[in-house]
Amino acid sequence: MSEHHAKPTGITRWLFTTNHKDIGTLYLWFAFIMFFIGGGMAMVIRAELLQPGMQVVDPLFFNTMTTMHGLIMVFGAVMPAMVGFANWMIPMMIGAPDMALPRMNNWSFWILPFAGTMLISTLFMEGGGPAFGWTFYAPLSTTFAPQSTDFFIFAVHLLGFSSIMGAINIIATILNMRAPGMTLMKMPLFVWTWLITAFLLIAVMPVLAGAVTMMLTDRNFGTSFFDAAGGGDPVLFQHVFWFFGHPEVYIMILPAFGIVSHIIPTFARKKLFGYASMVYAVAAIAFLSFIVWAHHMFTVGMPVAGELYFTYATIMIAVPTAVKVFNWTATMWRGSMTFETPMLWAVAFVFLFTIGGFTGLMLGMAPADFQYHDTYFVVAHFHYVLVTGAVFGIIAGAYFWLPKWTGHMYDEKLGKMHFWLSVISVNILFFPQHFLGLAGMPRRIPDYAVQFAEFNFMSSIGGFAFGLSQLLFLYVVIKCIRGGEKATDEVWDNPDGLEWTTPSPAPYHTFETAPEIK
């Protein structure tokens, strides 16, 4: 290399840099940051609800935390991580030399600092942040809302504009720059969920930006598309926000199926179980993830007819999801199992995350969820989907990988120790928010009856617990990198020879043997 083409270092290399790990590392250490600044407004939630009566927030600014704990949660870690992954990972996987697109990457990444700053600046604008909930429903976020819903639209189109660029990125990545050999059906699972999600992501993220764009018209042009008013209706906010929150939700845990699709064959010491079946089940998945929106929906008034659909569409989605859980758990048997850090919290996922499955299958009945909707029981549903499901196979991903973008291991007796805390704590928090919504509990409120108070207060001491948890996975992560046992090529200890990458068939060719890619 001549001195005009020296590496760049310090902020530069950060900056402007268009290698694949640089930027799956901006990726995860951003998602890292906003899911600490997420949990911090969790915390106030759960400060609040501690006991009954208003202590610690007044009502709107609570409105505002369950908001904004949302939106930073989706839009600002579960999703950059899971991207973070992909930037990482695929190139490695499918033996490319980098991404499709290395400086729209780039550009893709640096978008999102600017637009979690400036919905997270939506808090210290007169008339205070969003406070219509994740889902900002009309008329509340266009006719009632401040004027800093404004500035959240802007920073919602920024992200979904950084989401589309990934997406587009992903998919020419995979279907161009594979080793040769590495046919579709050769790919790593990982490969393969993320390849669906960035479908998913194309097809979904338009949708949204048509939704905030038709907010924007009827809070500042004088439009009517949700105000009945002028002619238009409020429920159509609701069918043109779900028809893409729905696939939202699978985008988040697709890629977690893909990642704990790699841990499990690894430390069960086997094939993963029905490889071809698992492809077909996350592309049945994606494909009915589009054909349920409205079981948000069943208490809108819509015709029975229309609750009988959406009830049969969204049970028939639990039958390619129970298809994976099904092959995790046939991997798992009889293999020669170790329960290493990676390992434990992929097999968390799969039991935590089927109750979250469980529970949806109970929503998604119309007549039950006639009992259920706006109460706890949904909100505890959902975070054990994504909260069990997501969060933990993120985890998961980053214990699994560490050692191989970091070339240090990490300190396992404190991984066993944070898996520990954070999976009781978890339960702790989640699990008795399901009797109280039962009990008739409602979703987004700062105060509640006396009957409530005991499941309130176990349910915000795990709160705490799990959320002084992160600190510890953060330093690990920091001790890691920093330095400690050297990792070994292989890793992970695989008598089998099943390769890090590849719980999929082998390639024709292996990567070494391939030609070189000029």
Second form
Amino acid sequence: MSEHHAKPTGITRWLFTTNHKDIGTLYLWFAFIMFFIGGGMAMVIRAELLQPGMQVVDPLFFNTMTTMHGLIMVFGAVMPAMVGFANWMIPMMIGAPDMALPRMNNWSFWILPFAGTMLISTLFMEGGGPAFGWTFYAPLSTTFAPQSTDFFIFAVHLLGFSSIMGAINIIATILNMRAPGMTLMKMPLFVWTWLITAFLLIAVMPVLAGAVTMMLTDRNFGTSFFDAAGGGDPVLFQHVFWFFGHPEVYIMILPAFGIVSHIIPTFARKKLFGYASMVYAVAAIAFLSFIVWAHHMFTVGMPVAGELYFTYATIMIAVPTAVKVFNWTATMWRGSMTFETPMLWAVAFVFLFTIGGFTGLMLGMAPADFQYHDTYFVVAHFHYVLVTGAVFGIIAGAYFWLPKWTGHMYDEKLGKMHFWLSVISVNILFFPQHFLGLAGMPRRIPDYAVQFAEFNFMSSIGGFAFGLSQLLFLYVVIKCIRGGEKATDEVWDNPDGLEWTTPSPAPYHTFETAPEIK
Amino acid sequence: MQSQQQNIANRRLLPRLLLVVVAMFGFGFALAPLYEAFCSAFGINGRFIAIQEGNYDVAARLVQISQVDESRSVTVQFTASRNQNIDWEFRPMENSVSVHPGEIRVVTYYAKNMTDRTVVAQAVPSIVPGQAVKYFNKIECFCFTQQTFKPGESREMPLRFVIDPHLPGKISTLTLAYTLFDTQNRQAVNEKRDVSLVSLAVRSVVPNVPQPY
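Moving from the form predicted alone, what structure would you give for the form predicted together with the partner chain?
Now the complete complex, all chains and molecules, led by this one.
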């Protein structure tokens, strides 16, 4: 049955690969590069906001930077990084030899560099890149947008194709490729969170594709979906966008929940507390994500009944999320905890993500949201859930599985240094933004009243420090790939999961014969 | 390597998942008519279905509004704006009036065609707050029909209205906003651009012409 091809070398190995580990590596490197490009844009933003007044860039370019930073971090960094983890780990966690549809897997990765290039190329076009915010609200993105917007639209289409193919592959792999005896409720939590995430992806990425297609026809073919002059409505755009956008934020965070649910039990040396409730909580969060979208648009002029419904539904999400946070805490309770680098990131994730969750509750209440809407409070909120949430989850996972991927231990001392630099600077970066927002500083502005100067200065200093700290991460990863202390097969102290039964580094082909699941 | 059963299972699953993708793509577009239907059904976003469908009998309604409620008065503010495709002067003659519910009032809007060609214009009203839409009855309005103006022509156009005394007590101010569109300019643009099949297919779902109501 099993036939072995000669492993191609050089560039063709990567271009034509159908191996889930190669593709996982490609995804992770792509995400890493995008993380630095998007991060560079964040540095431009923070440099301009270091002091009141205009110093570094002109306002249009500033708007382009906030827009591209958001788009690149969401679609270029966080999502591909999560898919990279899925490619590497899901087959190894469920005892499968590879992904279910390996050729499609190759394609879904190789679309990404083209989509990313197309998106970034808009910066060099006449009229500049997209400057209407990552949410690309009409009519800013239709009537008043630069010519390059059509390239942005096709880049989003391509990114959508890539995500949808990746999601289909993951669903097929999880449903059909599990080793005999691995029932659904025996699956590791990372696999569970990704199964649910993949369903979210195939449900909402096509809606995003629809939204940008409507933009495209409004811009070029005389339709009026979002144009009041032709009987359309710009508010419709916000509904369509957020029907995609709210599940999208869970697409970014759910796999991080999964990663943390592996790390905390390993370093607490206990089984994960409340496995079944964790699974149900993720499913509940995913379901609720479809029926709360209008809490992003409380101020469009909704009837009171709508405001109340979306408030209640939104606050309800706190229940399953709290179940997860309490379960992680209960897992640590009376565990024999040690604080290796992945555990530090995971504990910081639980603590800081919860802060972002709490500010989410504040924003979820319609009357309070009228005060916070479109201020830096919102910026602080979603950076707490996405940077100290999703990105910390990704970094935690990278440290956790790097020894399995490379066969070497990373430099523990540098890893811890990376953690402490990041966790301190990220709070200096984002915590003051809460105060700025409460004091009324609007988001997406290049200049501000002098009353906001001190907190913006603090925030920018934190931002530069956080950005520089990530270069240390790059160094640690490269150093780990090139050498280091030999990792054992188990790597950690008696970790749970099939991936730790394979040698380190994981051989090119694993589980060609399915393992026994007890 | 995949086993035979896994291969078959994958092949069976793939079209089902693709079906979900296609269905959700369609759902994205379906949100446009759904949004219209939802707003009309609940009378929100300034839409009131009976008026839009032409089933709203103003005369019958006026019989019901027989007495004037002199115990309260409502401020009605008027605004006017032009769509970007029309070079006209367009403004209300009075910025606001105070009326009792049940009282019939006439106000006028002034419009002037600043171009050197005949223009057919359509005014589209919008009322804030949205809940007040169904209590604001227009007996006569220049927005009921398209208005043809010769080059340089100007005139005052009347609006005769009455506010239903059932207007919720918490509403004390209404704003009536008119936006003026050049119907031909819009069509000309469309005729020139409507060459793509995509555009025709999409436009069959979503009507492009402003609906007076």
